[in-house]
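Next comes just one chain, in C-alpha cells: the form predicted alone.
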Amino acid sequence: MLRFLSFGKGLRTLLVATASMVVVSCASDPQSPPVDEALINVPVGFPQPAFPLDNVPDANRVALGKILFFSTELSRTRTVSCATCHDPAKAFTDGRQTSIGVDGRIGIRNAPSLANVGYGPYFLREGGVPTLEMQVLVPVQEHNEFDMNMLDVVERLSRDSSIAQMSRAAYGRSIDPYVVTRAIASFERTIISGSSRADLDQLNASERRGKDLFKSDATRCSTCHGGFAYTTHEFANNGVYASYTDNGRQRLTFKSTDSNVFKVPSLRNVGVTAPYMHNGRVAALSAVIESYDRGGYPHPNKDPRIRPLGLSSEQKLDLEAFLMSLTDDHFLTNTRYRP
C-alpha cells in the first residue's frame, strides 16, 4: 500500500517553512485531517489506486487542492466553487436535479458523487474526459457552471501569497493551470468511501435478503453495479424515460447506438444522493426500483439486461434496505473533507 504523511502534517511543515502564519497543532488546523489518518486510505477490498507519474499525491499537493476545491475564486462571480455542486455532507453531490452555476444559471445534468472518483477510468456522463486532471477544466470554462477562463483563475490566485507559497511547495513552480488542475485532482483522489455497514457486514435480516437479491440472477443488479465501487463503469441506457432531451454518449461518439446512453453510476451512498438519473428527474430510490421492476420503457438502445423483474412488495423493500446500507456515515461526517 502506498502511504504518505497525512496532509495535516504536510501543511504544518509548510507553515513552519514559510513562516507565513502562526504555527498551530494539526488537531486545530481546519485544513488538515487527524494526523493519524493516512493521506490515501484504501479500504479493505479496494485495489491500490494508480496515480499519474507527474501527480502522485503528497501532503502539500492535497492541502493546496483542498483549498482550491472550496475556493470561489475559480468562478467568474466568485459565488461558485467545486464544493457548491459537490457537498461533502451529501456524498459530494448537491441534492438538486441539476446544479446551479454563476448568475443562477441552471445546468443540464445532475451532479454525480465524487466518492472514489480517483478510481474512475474516464469522466463526465458520456465518458469523454480521460483524466481527473483534465476534468477540472470542464466546470471552470462551462458557461452554466464557473464561466471562467483558467488563465483568469490563475491571475486571481497568484495575488494570494499563501497560495503562491503552497504552489511552490507542492509542485516547485508558480501557480498556473498545471498546478490548479493537478492539485484539485490530488485532493479528489483522497475522497474515498468504503466503510458502510454493507462493507462492515453489519446488515439486518431485510438488508441481507436485499443483498442476496441484488446479486442474484433474478435481478442481475450487480452485472452493472458490481465490484468494490458498485459500478462497472460501463455505458448503458436503462429505459427509465420514454423520451430523452440529452443525447448522452452520442455527444462524444456521434454514433446512433450511443444515443441516450450514459455512464453507469456508483451506488455507494445512494441513499443520500437523490435525486437520481442523469437529469435528476427521479426523486426517490423506491421510484428507481419500481422503474427497474417494470423493465423500463422501450428504447432501441436499452440494455438487454433491463427487463421486467416481477418483484414482490417485500422484495422491493429488502432491495431498498440493502441500498440504504451502502451509506457510509464516517465518510459523510469526516472532517478531512470539510473546509
Ligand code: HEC
Second form
Amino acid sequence: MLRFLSFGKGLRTLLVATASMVVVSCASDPQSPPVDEALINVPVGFPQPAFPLDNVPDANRVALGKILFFSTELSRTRTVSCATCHDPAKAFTDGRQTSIGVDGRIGIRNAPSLANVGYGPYFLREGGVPTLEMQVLVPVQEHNEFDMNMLDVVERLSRDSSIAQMSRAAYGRSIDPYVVTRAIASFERTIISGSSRADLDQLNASERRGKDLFKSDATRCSTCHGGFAYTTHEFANNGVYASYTDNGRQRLTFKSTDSNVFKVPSLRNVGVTAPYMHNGRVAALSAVIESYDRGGYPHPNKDPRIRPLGLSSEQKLDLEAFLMSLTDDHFLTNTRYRP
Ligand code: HEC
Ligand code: HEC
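Could I see the form predicted in complex with ligand HEC next, after the form predicted alone?
Let's see the whole complex now, leading with the same chain.
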C-alpha cells in the first residue's frame, strides 16, 4: 500500500495526510499521564509533556526507538540514519546548509534541532504534520532522505531477532509500522534540553544585557521566540531574504498570505546549530542579528514586528552573547542520547 505512496520529492503534505489513514491510526487526544522521571526529566519552568494515550513512553519503547533512530537499516542504501541529519552533539542538527540523504542527494531544507521536539504542536517548517508518530514516515519515504518504503523497512528489521524481541516487550506485537513510528516517537520525546546557563541563571553582564534586549519592546525577539521553548511555534516571514525559492507554509494552505512564511524555530542551543533559517543560507548568528537590525528585506508577508532596530555594536554583541548562553552542555554531551 505504501509503495503506491512513493511520490518522490515534494508532496510531503499529501503523503503524510494519506499515510495517516493507511498506517498510523493515532489514538485520540494527547493526555498527561504521570511522567517516568528516569526517562523524561522535566526541567524547571517546562510544562508537563503530553503523550498520545496509546504511546506513553516507557523504558522498553524508548530503548527500541533509540536503536531505530541510530539504525541505517531504515535507508535504502543502508548508509543513512536519523542521526546522520540529527546529530546529538550538534543538538540533533547536521551542520549543513541542507541535508544529504541516500546516494548523496541534497535536500531543500536545513535540518532543525530536535531539542524539546515532544512539545511541538506540529512538525516541519510549514507545520503540516500533526504528530511525531506520523513525522517518522516523512524521512522514510522522502526521495532525498531514506528513499525507502515503510513495509520494506519492517521486513528488514523483522530479520533481526533482538529487534523482534524488543518490539514484543515494548508493544506486545511483532515489528510493524505501528511499532516503528511509535518507538521512534517515544525516543524523541526524551530529547529534552533545559539546563543552559540562561536556565540556571548563570549569565555574565553582557549576556544579561542581551537577555533584557531580547525580551524588550525595542527588539520584540521574544514575542516570536518566547516561552520555555524559545519559540511560540507561530508562523512568520522574518524578511531574511530578498527572494525565496521555498513557498513555506503556502505549500500547505495555498494562501498567498502564507507564501514564504515559516515556523518560528526554537533558539535553544542555537550556538551549535549553524547554519540558520529554513534553507541554511545564513552562516552565523552575527549575520542573523544584522538582518533583524536592518529590519529585513521588504516582503508582502513580512511580519510587522520586523522593523529596523538601530542597535549599537555593543548591543549586537550582547544579543549574540545571550543567544550563545542558550547552549546546554549537559544536553550536548548526555550519553543517553548516544547509540
Ligand atoms: C537526510 C537528512 C534527514 C534524515 C535522514 C532525517 N531527517 Fe528529520 N529532518 C530533516 C530536515 C531537512 C527536516 C526539515 C524538513 C522540513 O521542514 O520540511 C527534518 C525535520 C524533522 C522533524 C521536524 C522537527 C520540527 O521541529 O518540525 C523531526 C521530528 C525529524 N526530522 C525527525 C527525524 C527522524 C525521527 C528521522 C529518522 C526516522 C529523521 N528525522 C531523518 C533531515 C533529515
Ligand atoms: C515575527 C516573528 C519573529 C521575530 C520578532 C523574531 N524572529 Fe527570529 N525567526 C523567525 C522566523 C520565522 C525564523 C525562521 C525563518 C526561516 O526559516 O526562514 C527565525 C529565525 C531566527 C534564527 C535562526 C534560528 C535557526 O535555527 O535557524 C535566529 C537566531 C533568530 N530568529 C533570532 C531572533 C532574534 C535575535 C530576534 C530579535 C532581534 C528575532 N529572531 C525576532 C521569527 C521571528
